[in-house]
Structure formats: C-alpha cells, structure tokens
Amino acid sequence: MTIEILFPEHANLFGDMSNMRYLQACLPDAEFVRTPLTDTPYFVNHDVDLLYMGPMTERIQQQVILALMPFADRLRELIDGGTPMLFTGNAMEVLGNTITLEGGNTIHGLGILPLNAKQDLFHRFNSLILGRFAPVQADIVGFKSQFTSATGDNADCAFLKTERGIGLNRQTHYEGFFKGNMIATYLIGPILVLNPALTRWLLDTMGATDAPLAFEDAVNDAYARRLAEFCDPQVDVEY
C-alpha cells in the first residue's frame, strides 16, 4: 500500500501533517512517499492508494500550482478512477479555477474543481465546523483558519453540509468537495485524528479494511467530547 504526501516541507501548516502521522500509526507497513516540491510527483508514473496534500502559505501556493499544472490531466484521471485523495486547508484552492490575490491580480489553479477563491490578507476567519459526511452518516468536527473565501457550485458534491459554521462562504452551508473518493476541504485540525469515522471510511476505501484504528479508544473518547462541545449552543462558532 502506497501513500504519497505532496510537498511536506511546505504543505504542513496547522499541524495537519499529523493526519499522515496518525495514518502511519494505523498502517505501519505501508509505504509513505514524501515528494518534495522540486521532484516529479510519484503519482505521475505510478498508482497510489492515497494522495495527500496539506495547507501552505499563500506564496508557496502559487509555486505548487506551477509544479502540478503539467500533471493536471493525470490528477483528473486518478480522481475519475476513484483514487482516494485528501486535500486540507488552502490546498483545496490549488485544484480550483482561480485565486484572486490581495492586490487584485488573479492566478489560475488546476481547473479540476469549480472553485474561485479570493484573498483578504488583513482579515483572518477562524471558526469551528460541525457537519455531516453522507457516506458514513457521521458528524465531522474541525476548524477553519483562512484568509480566503470561495465561491463554487458544490451543492451536489460537497464534502459536508454544515450544521454549525459556514460552507465555502457565509452564504452557503455546503463545505468542500467530495468527488469520486477525493475529499477537498478547508477544514484543518487535523481531521483524521479528530474524526475516527472519517479515518475508518478512508482506510476502508483504500482497501485497508483489516487495519485497526490506532489508539481507537482514545480517539473515540476525544471525538465524543469534542462533538458534545461543538453541539453546545453556548460555545461560540467563530473565535
């Protein structure tokens, strides 16, 4: 089983690399390929069981788009073929159509998702998120911390429908994208550590149905406590 982590030396903000550390605890015998920004991604010439990329700075975001642009068709092929993928934080914007920068200039993304993002570097949005992931009928908990808002038609392909917190922007409750077995979401956290049902679904989708959840009792207990906190109406959504 092979998991590729794209550009871990840069795409590692908000502790989200713990998603992969936790997955490695669940899959101690799997091969984890860590591809630096200067190398051709492993997925270009090989099949993978999971492709992961985490959040990054806005400056690196533009470099990542340039690095992946020659392989956009290969990414589409893998997505259409059902390869599991997880893109967290602003890694999702790399897959979109455009990113409007603070100064007004627009850069083009990979054009895989119908997403248009707009930066506002003077105002960071922080929020907790509670939403339902339909394939497992489970509530997902996580956080947002971003300088962008986004628009895009994701009503029929959202990762979550939020119960608390916003979707792509304040006018929608549809958050992220779920296409094939690819999850692209603004949520950070790291979400695999926070959401054992999501991790179980991901392992099963990868074909690791016999792999146990690492530290299962502890992560289930932590999830139950966090879910109760996020459902409490006295807990502020934005912070």
Contents of the next structure:
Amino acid sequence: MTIEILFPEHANLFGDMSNMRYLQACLPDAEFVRTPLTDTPYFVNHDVDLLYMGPMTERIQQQVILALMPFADRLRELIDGGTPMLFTGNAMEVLGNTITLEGGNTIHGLGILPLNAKQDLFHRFNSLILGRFAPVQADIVGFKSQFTSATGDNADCAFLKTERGIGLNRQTHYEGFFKGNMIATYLIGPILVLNPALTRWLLDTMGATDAPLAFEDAVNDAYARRLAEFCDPQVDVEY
Amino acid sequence: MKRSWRFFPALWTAKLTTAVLRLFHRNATHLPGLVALKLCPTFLGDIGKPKTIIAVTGTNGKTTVCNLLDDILPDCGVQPLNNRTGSNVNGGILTTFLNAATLTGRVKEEMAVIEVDERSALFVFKYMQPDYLIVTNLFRDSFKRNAHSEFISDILNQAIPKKTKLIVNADDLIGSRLAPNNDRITFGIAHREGDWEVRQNIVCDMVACPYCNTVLEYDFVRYNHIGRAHCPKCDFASPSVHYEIIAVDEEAAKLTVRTPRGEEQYRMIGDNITDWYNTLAAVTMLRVLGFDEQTIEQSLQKQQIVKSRFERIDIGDKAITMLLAKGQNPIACSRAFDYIRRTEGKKAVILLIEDYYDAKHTSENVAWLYDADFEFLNDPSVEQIVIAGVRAADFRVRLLLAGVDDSRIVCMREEVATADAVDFERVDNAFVLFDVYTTMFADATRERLENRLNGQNEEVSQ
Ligand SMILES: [Zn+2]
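Could I have the structure of this protein in the form predicted in complex with the partner chain, to go alongside the form predicted on its own above?
Below is the entire complex, every chain and molecule, led by the chain shown above.
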C-alpha cells in the first residue's frame, strides 16, 4: 500500500498532517512517499493507493500550481480511474480553474475542478461544518478557517451537503468536491481523526478493508460528543 | 505639529470617559482609546509621544520582554510609558497614550515600551513609528486569528516604518528576515549541548530556502524552526549574531554574552531556554540604547519571572508547578511539554488549556492539538495526564496518537476535580498547564493540590 503526500514541507498547515499520522496508525505497514516541492511527484510514474495534499500559504500555493501544471492530465487520469485522493483546505483550490488574489490579479489553477476562488486577506472565515457524505450516509464534522470563498458547479459532485455551516460560499450548502474517489474540501484539520465513518470508507476504498481504525473507541467517543455539540442550536457555527 | 481639529474634543471626551468608567469601577484600559479613535481617526498620530519609542512584538515572549524592560529601565534612570496594564491591540495602545497625555495632549515620559500584537501593527505603526522594534520570534499561532506565520510576516513587512531599527532573533529565520532593508541588531544563543541535529517537533515553518526552495540544512535545531540553517544550493544562511549567549553556567545562574564591546555576564532568569532568549532580547535593547553593563546586571539581579507565568511550590518532597501554556498556540504548548519532560522526577500533568470562550459559545477547533508536540508527554517520567473540560475526549485521542498509553490518561468534565486525580504515591511533581483565560481554574486546582499535600504532611507528622 503506497500513500503519497505531496509537498509535506509546505502543505502542512492547520494540523492537517495529523490525517497522515492517523492513517499511519491504522496502516502501520503502508509506505508513505513524501515528495518535496523540488521533486517530480511519485504519482507521475507510479500508481498510488492514496494521494494527499494539505493546506499551504498563499505564496506556496502559486508555486505548487506551477509544479503540478505539467502533470494535470495525469492527475485527471488518476481521478477518472478511481484513485483515492484527499485535498484539504486551500489545496482544493490548486485543482480549480482560477484564484483571484488580494489586489485583483487572477491566477490559473490546474483546471481539474470547476472552481473559482477569491482571496480576502482582511477577513478570515472561521466556522464549524456539519454535513452529509453520501457514500456512507454519515454526518461529517469539521472546521473551516480560510481567507477565500469560492464559486463552483458542485451540486451533483459535492463532498458534503451541509446541515450547519456554509458550502463553497454563503449561497450554497454544497461543500467541496467528490469525484471518482477524490475528495477535495475546504475543511481543515484532523478530518480523518474526527470522522471514523469517513476514515472507514477511505480505508475500504483503498482496499484496506481488514485494517481496524486506530483507537476506535476513543475516536468514536470524541466523534459522538462533537456531533452532539454540532447539532445543538445553542452552539455558534461561525466564530 | 499640525493636528486634526478633532483631536482636542476627542482627547477631552475620552478622558471624561475614563473618569466616568473609573467612577463606576469599570475597566478603563481599552474603551476610552476606542472612543478617542472614533472621534478622531488620527488620534494616535496626533497625540504627543515620548522621544524614544520601543515596540515589542512576536508570537511568544513579548510580554516578558516588555516587563523586563519596564522593570530595568527605572534602574537606568528612565521611567518608561508602557501598556503593561492594558491590552496590546489598538484600543489598549490608544488608551495608554491617552492616559499619559495632559489635557494639552503632551506626554512627560522620555521613552515608551509598547507591546504590539502582530496584527495591530498595521494600524499602530501608521501613527506611532517606533525607533526600535524588538521581534522575539514568529511562529504559527491561533489559526483562527493569525492563519500562518507568512501571513503575519507580510503584515509586519507592510507595517514596519523605514526608519525603525529592528532587534531580531538571529536563531529565528522567519522573524530575523523581516523588513530586509531596515537596519537591524541580532541576538542569539550559540550552539549548546543538547541542541538537536534534526528537528523533533511536528511544526517547522522554515524548511525550504526562500530563494531557491531547496530543503535547508540545519546546523542545529533548538525547537521548531529556532536554530541555525543554511541552504546547500545557494548562499542563504542564518544571519550573523551581534549579541550572542556563548556560555551558560546553570549552577551560578550566569549567561555569558558576546557583544560588539566584548564579553559580558548577566544573571540567568529562569531555567528555560525561552527565558534566556527573552532576557537576551531585553539586554540587547538596553545595550543598544547605551545603558551600561553593570547597571543592567544589578537590575537583573532583582528580576524574576512573573508568578502568573511560572511558579513552583515545594511541599515536603513533592512539588506543584504552574505553567502558562496558552491554548491554541501550538509552539507555546510544545515548549511547556518539552520543559516537563526535561524536569527531573515522576510527573503528573494537568491540562487546563482548552479555549474557555469557545467552550462557552461554540465548539473549539481542535486542529491545533495536532501541531503541538504532545509526543513529548509520551515519556516514561510522565506517569499521569489529567484532562478536564468539554474537549477532554479530543485530548485523549491526541495523546493516544502520540503513543501515550490509555492507562496514563484521566479524563474528567470538571476542571478543579483534576487535583483529586493526581496520584502523589506515584508522582513527585504535579504540573498544571493553563491558559490566560483559565487562570481561575488553575488557581483553584493549585489550592486543592496544596491542601492535599499539606494534609498529607500533617498526617505524616502525626
Ligand atoms: Zn537556496
């Protein structure tokens, strides 16, 4: 089992690398390939069981787009072929069409997802998200903390339909993208640790149906408590 | 000086606001400044200021450095204006100058030491251009407010006036590169035994060369990105150091500092390397201002770390250690965890670091727990970890992922009850880690621990 982490020296903000540490605890024998920004990604010439990229700074995001641009077709091919992938936070925007920077300039993303993002460095958006991930009919809990909002055509391919918290922008409940087995989402942080059902789905999709969830009882306990809080109307969604 | 016509009405109204608030025993450290700002947007620029302004910013240590300067300067014959009792954001800084000003808008102090929150720098430095800016360090801080260290660097780079001379930490490759065209004096601590060759922390925000993106080679790593590094491909490297601690005599509590004027010796305050950085930052500033070595050293002899940040209480052969750790600040927590594992003896750790306000109003984003090195608590000397609050189940998961055995973890809802869970048969030192907003729980927990230990001692003596 091979898991490629793209550019972990940069794409590691907001505790998101915990997702890989948790997978490592679930899959102690898996091989983790950590590709630095200066190297050719492993997925270019090999098949992988999971491709992961976490959030990064706005400046690095532009370099990452340049680094991945030559391999956009290969990424598309892997997505269409059903390779599991996880892109969190602003890593999702790398796959999109455009990012409008603070100041007005627009840069192009890889053009894989119909997504257009817009930075607003003077307003940081922080929110809880509670939403439904259709393949497992489970409630997903998570957090957003970002400078951008986006528009995109994701109604029939969203990662989540939110019950609390916004989707790609305030006008929609559709959050992120789910295409083949690729999840791209604005959610940040330890989403695999927080969501045992999602992690179970991911492990099964990767073919690790026998792998138990690490610390399953503790993780389920924390999930149940968080879910109850997120469902509580007294709990503020945005803060 | 040409002032806005709005200035005097704003000054007098804001002063009246202060008087009224005080009459009703209300906190007057923030609001009056905001009133002044509302009535006169250029108030901070229009108000009189001391001849020399020292601003202090950075992720960790800025309050300590300000306190040291505020306490040492009077021994050097200077009574500085400071925002010690107020806040370090716009309202607090405005109020500080407002309170110091006469009804004609002048201030009598010759010097100011102003702690400035990194994000407030854009506003504050527009109207109050510091002669010196001390940057203690720049790290990841609250995701919610500060996003990431590059975001904060960008704000500071926009905010720092051209004339400001920087006093920066040479061992911090983020903070030391701020405002590259400004004059700067650097301070640092030379390589010491015990520094790492490779980093042990989860987070390092200075991994790649800013010029060519090549992964940097660290000559040594002290914690996170604090250390010295160079690029193997180009000539990028840590800057040279003007004021450098070259020897530490822990027994005699002495720091030997190499300065442009030769070697000097100063008292070591605290036994944590972050304490030494803070002391060095203050000493560097004072030497740059021209105060002499003896006066600074004599004053340092009187100083100590404020008890609200660190306190060790010994009772019989047991101890209670209170440590301010700052929730949602992964670096500050990691420093505390590292300090705990390096302390001798068997330990219990009480964690009171969940966000107090989030717990009341929302559900705290726990992502920061995964940037903090809970792995340091996975140490044979840490016998018990006791967690309280609504997020206890999340802390438990985090500790399990750090490899801590479940049998060492105790979760509870009520904060003060944690004191009863400490097993003093097994541990010598109970650490209480708390946040600035959970000091009430920390104080009550300490009291309960003290009572337990004093009770035990009485039983023994009977
Ligand atoms: Zn280089």
